[in-house]
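Just one chain is shown here, as structure tokens, and it is the form predicted on its own.
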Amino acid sequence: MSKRSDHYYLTTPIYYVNASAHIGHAYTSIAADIMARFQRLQGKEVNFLTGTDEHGQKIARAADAAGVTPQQFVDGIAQTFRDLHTTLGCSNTDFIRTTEPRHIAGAQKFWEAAAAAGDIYKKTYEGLYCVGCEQFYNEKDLDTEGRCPIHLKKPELLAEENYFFRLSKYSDALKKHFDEHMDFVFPQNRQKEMRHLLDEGLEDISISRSVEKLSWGIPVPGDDSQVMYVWFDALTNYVTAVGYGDEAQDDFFTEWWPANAHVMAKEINRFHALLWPAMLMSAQLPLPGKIVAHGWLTVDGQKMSKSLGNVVNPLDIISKYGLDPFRFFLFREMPFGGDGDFSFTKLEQRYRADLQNDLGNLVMRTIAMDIKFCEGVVPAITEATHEIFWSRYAEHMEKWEFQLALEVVWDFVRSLNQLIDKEKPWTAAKEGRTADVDRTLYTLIEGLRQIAFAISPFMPASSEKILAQLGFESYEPQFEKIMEWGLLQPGGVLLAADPLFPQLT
């Protein structure tokens, strides 16, 4: 068997469970969910993976501070991440934890494959280790005060005997892959950053810790004195979740691997774009199709920080504004891939302008006019009078250009609102021009059907509500059929319009 063309496999990072989820986690997971739903629109079977990273020194210390065992600690936090994905409306098909037997077995098999390739060796090492990043730093990588550039804390000096992975061995192979796949990393500036790091040269990386220093980890095969270093453990979740390490799952693994896309925030791009491909090369496994490394979110122009008191809880936003508006705002306001700024003021502006005024009013006006002038049934099919947006929309979606895809849809939304003002169906009805009324209203109703499908990856509940009000019966999505004009058949009964987006209090 081999990877099927009608299968699409994408992942979020597995989230580190030393603290509760925040808006950054939500941003990553919703982005992956949008792509998963878009791929399903095209009739593909989607495997959408998320999960939790549950080993490492930070976890052990957090558990100790909480007065519980590491397993008890991760069990509680992992459940909050499961609940978060449900709350976010994410359609993930799997949730993996690195403490699960399937992952432990697969991670150990992966280690053995890399060792068999001659890519793992043991040596005594002294280096500067950041517990927050779970990685060693060279002095040149620290800031002017000798601090980790991410956590702004001075790393600890560690000296111990560890296993190392021959990352340097794969420098040329990685350069070749980057040069042959110019869009391997999204966005393009992150591709260039990774290519630059390759030119600077890669160093072998520590992939284990002494049990004396850290007992909370997956044992190294054949050496109980060592546990796997968190990244060599964590990254393998992408293959262990689809059956790697279980011979009974071999067919399933070859059916789904390689992943089409790994989605994450930019601070872990290096591990996914350089270390992970090298590990896969060592284990003689195919490389993923794309690394999607989005930017960071600030809040009102400031970096999120507990000390500043501006850490945004996505659950609070959803409680006030609703899930769909939250999902919509994140990808309508900010170009996906770059850094973005979250603002409650901007959210409310988008809510009132784009959702209530543009889309919400279009639905309400269209259904109200159809009930008044056409007795609430779909009129006769007429030819499309507006350019249909699907080809441009799909092109942007495939490129992860979510903001541009939504702009294409909203151009169409605005054009339908303009059509109402231009054609004035109430005047045509008064003058007895029934054909003109039918033509305008069919254009509006069928246009709304297409809009509903286009927004479904971003606002699934709102999409379903629009389709229900149009009397459109569900069916197995096929992108070619969705794109066709005239799929909404005459004679269907519309429901009384119910506001999609209530007034803000």
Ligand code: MSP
Contents of the next structure:
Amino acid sequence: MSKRSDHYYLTTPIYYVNASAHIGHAYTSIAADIMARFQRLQGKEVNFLTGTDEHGQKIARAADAAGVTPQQFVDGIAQTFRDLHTTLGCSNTDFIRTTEPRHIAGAQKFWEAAAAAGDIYKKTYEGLYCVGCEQFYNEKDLDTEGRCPIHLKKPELLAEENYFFRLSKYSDALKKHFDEHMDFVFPQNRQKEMRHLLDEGLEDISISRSVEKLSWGIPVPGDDSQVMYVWFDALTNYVTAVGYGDEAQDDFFTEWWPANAHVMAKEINRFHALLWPAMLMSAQLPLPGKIVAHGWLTVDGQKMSKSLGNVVNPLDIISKYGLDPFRFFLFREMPFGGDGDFSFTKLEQRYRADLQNDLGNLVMRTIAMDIKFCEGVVPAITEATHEIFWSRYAEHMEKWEFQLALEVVWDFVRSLNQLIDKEKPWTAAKEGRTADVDRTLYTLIEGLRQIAFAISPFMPASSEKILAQLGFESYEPQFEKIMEWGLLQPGGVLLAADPLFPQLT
Ligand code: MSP
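Compare with the form predicted on its own: the form predicted in complex with this ligand:
Then the entire complex follows, led off by the chain already shown.
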């Protein structure tokens, strides 16, 4: 039994539940959702995992500040993350919480596997710990004022006896893996960054805390005086969710693991590209196919933060512009992988130009002309202009180049608008050139059908709406079929359409 080739498994980070979700979290989850939907279009069965990271110092303190128990605290916020995924139209098939029994049992099994490999030992340690990152820092990695570069806060000095993981033991194996898999990390500059860290050398890492200092964690197997370090606990979610450590699920586990891709932002690339693969090697499990470490989303050029008061709530955007335009904008405007800036002005520009003008008008004009000149029926034709954009589109999608994939689609949208202006079906109709009218209208309708499929990973509801308006109801969601020019049968009846993208108020 091994991983099935028709299975695609992808994950988002499990989000900390110390505060509520914002567009940064939405960005990652929607990116993963786009890939999940694209893989399903190609006929793959997809396991799409997201969830919440609920242990550790950061959560324990937030619960304390709120005056409730950690469990009460995490139950409330985990639910808001679950709801957010529904609101974002995410098609995740699972949602894992690290406080669930299935995870706790699996994480402990994982610990035992690493211990059995001789990779866990005890040591007294003193270090600078940033609770925001849940991470120890070396002095050289702090800024000039001795602060954590991410939270801009001075780390705390921690001293205690902990368990350590022999990360250093895996340096050479990791180097080899990176050299043999040049695109293990996307984008390429982050692959290089990680490879560079490997050259600098990896140090063993503390993977537990004493219960006296922190009780909110998973107990270390065989030692009640310690709980697991939150990152060791959290990373294992990717395997515990598919049944790791549960004998009854052994077959299921081998059919799904390894994951095809782990998606996240760059600040936790290191945990995913170095620590996690080393942990997997230690537990003798295969490594994931790809680490997708995208950039940061800023708002009007600034990092989102509570203190700056510029944290954007995705629900506010969705209620004003609609879900699909929000999803579209995030991946049309900014190259996926790099940092990107969110602004309402740019969102409105894209809404008007790309959605209302290019796509919305194309649909409206096509349907209106078909109703006028072809009685609202898909005309029969013998030949039609045939533009193949699928191979280019699919190539970009496979490589997580979402912006380029959308560019390919929008070139086609614009070329169909130009076709209308060039062929002028109203003139052809007046001159009695029926065959010309039919050919143009068929090209437009069949072209729109293909566009509807191509945008479906990004804008699932708009895609369905277009297909319904074209009278295209049943289809096999398989790429080879969808790509075929002429799948749309003549004789179907079109529906007069509401605008897809209404005027903004
Ligand atoms: N709990 C850890 C992850 C454990 S995974 C085994 C964690 N959680 S988090 O809540 O801080 O989420 C961080 C992730 O949220 C980022 O890596 C990214 O995926 C997403 N983002 C949060 N803010 C973001 C931006 N401003 N821009 C882009 N992504 C953002 O780290």
